[in-house]
Structure formats: structure tokens, C-alpha cells
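Given next, in C-alpha cells, is a single chain: the form predicted alone.
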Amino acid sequence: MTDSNAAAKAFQLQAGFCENLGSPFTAHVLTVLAADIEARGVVANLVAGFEEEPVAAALALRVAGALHRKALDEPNGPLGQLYATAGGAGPDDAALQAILIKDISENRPHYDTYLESPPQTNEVGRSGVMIGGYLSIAEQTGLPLHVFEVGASAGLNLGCDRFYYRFGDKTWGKADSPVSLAPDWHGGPPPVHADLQILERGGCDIAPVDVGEHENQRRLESYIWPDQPERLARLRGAVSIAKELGTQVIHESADVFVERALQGSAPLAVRTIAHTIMWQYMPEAMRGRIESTIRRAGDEATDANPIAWLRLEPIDVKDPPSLRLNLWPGGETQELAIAHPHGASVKWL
């Protein structure tokens, strides 16, 4: 059982994380439900049966999620009224602390369901990071890459290549895709002269969104935070250029997605592992074995089938992103950028 405490203080961290991430929107409506935890009202009430650790848990994202489904369900209720992705301006304080509390206490069988599943996200803006490294490797190889991307989530990134990117003074793609990319960009620009072909995409997940399907649509955009609607418009836009370009992404641990990514060869092509932001939340046996495989198939490449490794993570949690990439033959390990966790910002090395 979660103790309030705990509860109130993981809110409280998490509106903290959100303030500095941009969504102040999002950062007041923890404060507000931390409050009621700590007087022991409703939201205490709601979370009292959470048996995870809630920090770890994302519990606070979890509530914060179910609260946006609603009001992108219903615009035009009393939720809808206070989110801005639903149309709505926000009320005072006051108006605020009523209505979300009223609407957690005369709808929680909606709450309920939505706390037993984690925060399930899928962010766009990454691409913006990662797109820099994929022309890396088409720059450095002269070769179309097969990319399999390791906790895919809804494969919303595996079409990165066919969005627009505008690094500074220099773009990338095409400039009708639905999906435009702008980060505030430090450094040079990519190798956007390179001739970047995806030939091959695939994903795994543990919980992977098909984005066929309506709910699951919806459940992603429940988490994007309601006062960023531009990346609301990103996701939509990746949504229907996935759906286009049909991205598959499996149920299948990430060993053994690897391993068979892996296996035998691709002649003239260069098989890329990719992922982002996920590799701290795997449990350390399983990195090993991830990277034993990576670097055992690194050992066979040749020119004409070289093998590629290209992460956004940061080194150590305290750290922001880094986007590293290694590549074989050879393998040395090539840091290109920093970046903000959601490619808010990029420094180009």
C-alpha cells in the first residue's frame, strides 16, 4: 500500500521535473493533487491501493494522464474547459483545485483503469536529436541502413525520415511532411548532404502501441503535457506517417530482439540498433547482454556490412542526453551531440 507521504513527495518531484521541462500547466496540477494527498482527501484516497513504488512508477504521471484522456474526451466538459490541447484557457487557482478533485471523486472507475497501466510515450521530438545520427552513418558508410530500434514503444521515430528538420540555418526533408522539427540548435549542423535511405525498420517493445487502433491513439496523447500542443501536433502527425509506412513493433524482450536483428547479414546495408531514453530502466543484466550481442556482430562486420549502435541516453541519470554512436568496422565510440531529454535542444558536437 502507498503511503501518503511517499505518494505526496513523488507529486511533488514530479511537478518539479515538469516546471523545468516546460509545463508549468502540468508542474500546478501535481501541486494541487500533492496538497490533497497531504490532507488526506481524495487523491490520498485514489492512490492509498497503489502498490508500487511511486516514484519509480511514474505514479504521479499516471493520474496526471487519466486527467488529460478526460479532458480530450469530453472538450467540452469542466475539464476540457481548463486544458489547453482541448480547447480550453484555464481557470484561477481556486477553479482549478475544485475541478480536479470534483472530477477524480465522481469519476473513478475512469481513474481506477488508468493507474493500472504505466505511462506509455512515444516522443517525436527525439527525432530531431537522432535524425543527426542516422546521416552520420549514411555519411560515413554510403550505405541505405535497416534500423531496429530497441523500446519502440508505438515506432512513431522509426519514420523519422520522412519528416521535415530545421537545424539552425540548415533543413532536412521534405517541407510538406506533417511532421515539422525546429530544435533550438547549437553547433554545426548534421551531415545533411548525406543521402539518408531506411530500407528496413522494425521495433520491440514490452507493452508496443498499435496506433491502429483509436485507444491506444489516445492513450498516447493523454500523456503529452497539455500546455506543449505542438508536441500534441507532432505526435499526430508520426501517427499518420506510421500508419502509412505500416511500422510493426513486436512484443519481445530487447535481448533476444537484438540477437535476431543481428543474426546473419545485410549485404550493402548497414544494420543500425537505435533507442532512446530507456536504457537506465532496463535491468543491468540485460544491457550486458544487449551490448555483448552488438559488439560480437560489430567483430564480423566488414565495409560492405557494417554495423551500427546509435543511442540518445545520458551517461550517468544526473547527466543530460548524449547521442553516441559506434560503428563497425572499426567501432570506435563517436559522441555527436547533447540534448534535451525530449529534443527540446541540440548541442552539436
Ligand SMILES: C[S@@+](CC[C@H](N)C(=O)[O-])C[C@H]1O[C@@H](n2cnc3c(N)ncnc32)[C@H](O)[C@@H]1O
The other form holds:
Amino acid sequence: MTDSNAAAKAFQLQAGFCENLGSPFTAHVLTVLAADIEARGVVANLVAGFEEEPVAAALALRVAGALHRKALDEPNGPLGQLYATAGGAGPDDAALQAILIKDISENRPHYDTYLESPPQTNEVGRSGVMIGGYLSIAEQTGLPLHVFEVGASAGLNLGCDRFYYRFGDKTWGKADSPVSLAPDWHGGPPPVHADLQILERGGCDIAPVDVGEHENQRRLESYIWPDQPERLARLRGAVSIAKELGTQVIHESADVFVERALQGSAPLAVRTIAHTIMWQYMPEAMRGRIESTIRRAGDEATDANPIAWLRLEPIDVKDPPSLRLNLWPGGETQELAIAHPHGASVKWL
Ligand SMILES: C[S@@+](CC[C@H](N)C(=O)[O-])C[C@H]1O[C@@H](n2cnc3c(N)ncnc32)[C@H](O)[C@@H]1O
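What would the structure be for the form predicted in complex with this ligand, rather than the form predicted alone?
What follows is the whole complex; the chain from before opens it.
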């Protein structure tokens, strides 16, 4: 059972994160919900039966996702109307609270069901950082890539070579792509002249999202914050590309997947293990096993059969994510960039 005080604190904490990550609307919604929990209202009742620890289980994001899902499914309903204008001036707190609380009271089964699953996301904006790493691998090796992404979620970032990018005054990719990324860029451009070719791609996840199913796509959409419509647009664009490419994300743990991906050899291609914002979710022993597998394969690498390890991860959970690359033979760590967690801004080093 969730204690109301702990739940209210979890909602306030998440509201602060949303404010800092550029979603004042979600911050506002969560603050209103926290007030209702403190007043022992409908939301307190909704979360009372929740068994897991509210912060660790991202309870506030589950409720925020359930509300957004309702708005997406019923664009002409009261929530749909409210969320469609999320980027503009919202109603005052009392009006917002009335709409949210009424919807939760009247549609309790929807909210109860939604709260059962943890939020699942796939942030396409992270390709705006990763692509610089893939270009660096292509530039340094002169070879095409086989990309193996672990913790790939729906695998949307595996289609990164089909997106269009602007890095300051330089561009790369297909100008007519349905996904266009223009992070706030600091520092020089990545090597846009490199001939990047991804010959093979595949991913794994312990909770893969098959976006071939409309329900799964909608669920991914619901966890995007409503006042960030550009993220929603690129998610939809990336889904269309993933379907076109037939991107496969298998249900497998990263350690098993990496072991298999690095067995044998792939002549004249760079086998690249890639990941974004997933390392912290694995137990330490598993992280150690994966790193040993990669380094062992790295020791066997040759110029004609190199190995790369490219990741966008915070070095410490409190730090902003950094883009790091190891490329074997050699294998020293290259610090390429520091980025916003969703890829909204990039400092290329
Ligand atoms: C925050 S999400 C990031 C998803 C995606 N990489 C992105 O950047 O949008 C973390 C992902 O790691 C996955 N994950 C956690 N532990 C894993 C493991 N042991 N093996 C594979 N995937 C894992 C989760 O299921 C989830 O999809």
C-alpha cells in the first residue's frame, strides 16, 4: 500500500524533474495531482492500492501517461481539448484540477489498468547524439557497420541513418526524412563527410516494444510529455521508418545478446555494440559481464574486423549523459560529447 505522504512527495519530485527537462505542463499537472493526494482526494484513492515504492516505480509518470493516453484517444473529450493546448497558456489550477479529477473519477478502470505497467519510452532525440558516434566510427575505420543495440526498447534509434540532422551550420542525412533532428549544438560538427553505411542492425530488450501493434505505439506516445509535440512527431516518423526497415528487437537480456553478437567474425564490417540510457538499469554484475565480453572481443579485433562500443550514458547517475566510444584494435576511450538526456542539446568535444 502506498502511503499518501510518500506518494505526494513522489509527484512533487517528478514535477521538479519535468520542469527542469522542459515540460512545464507535466510539472503543473503533477503539482495539481500532488495537492489532491495531500487532500486525500480521488488521486490519493487511485494510488492507495499501489504496491511498489512510488519513486522507483515511477508512479507519477504512470498517472501522467494514463492521462495523456486518454487525451490522445479522445481528442474531442475534455482531456483531449486540454492537452491539445498544452503548449499554450493552461487553465488556472482550479479548472485544471476539476478536469483531471473528473476524468479519473469517471474512468477509474482505465487508470487502474494503466498504472499496472511501468512507463516504457524510446527517445528518438538521442539519435541526434549517437549519429555523431556512428559517423566517427565510419570515419576512423572506413568500413560499414553492423549495429547491435541493447536495451533498444522499440528499436526506433536503429533507424538513425534514415533521419535528417542539423549540427549547427552542418547537415547530414536525407532531407525528406520524416524525422528531422536539430539539437542545440555547441562545439564543432561531427565528421559529416564520413561514408556511414549500416549494413545490419538489430536490438534486444527485456521489455521490447513491438510498434507493429497500434496499442504499443499509443502507449509509447502516451509517455511523451504533451507540451513537447516535436518529440511526438519524431516518434511517429521513426515508427514509420522502423516498419519500413523491418527493425527487429528481440526479447533477450543484454549480456546474452552481446555474447552472441560478438561470436565469430564479420569481415570488413565494424561490429558495434550500442546503447542509450539503459546501463543504470542493469545489475552491476551484468554490466561487468558485458564489458568483459566486449573487451575480450576487442582483444581479438583486427583492422579488417574491428569492434566498437558506442554509448550515451551518464558516467554517474547524477551527471548528464556522455557519448563515449571505444574502437578496437586499440580500444582507448574517446570522449565525444556531453548531451541533454533527451538529446535536446549537445556539446561536441
Ligand atoms: C530508459 S529505457 C531506454 C530505451 C532506449 N535505449 C532509449 O534510449 O530510448 C531503458 C531500457 O533498458 C531496457 N533494459 C533494462 N535492463 C535490460 C537488460 N538487462 N537487457 C536488455 N534491456 C534492458 C529496458 O527494458 C528499457 O527499454
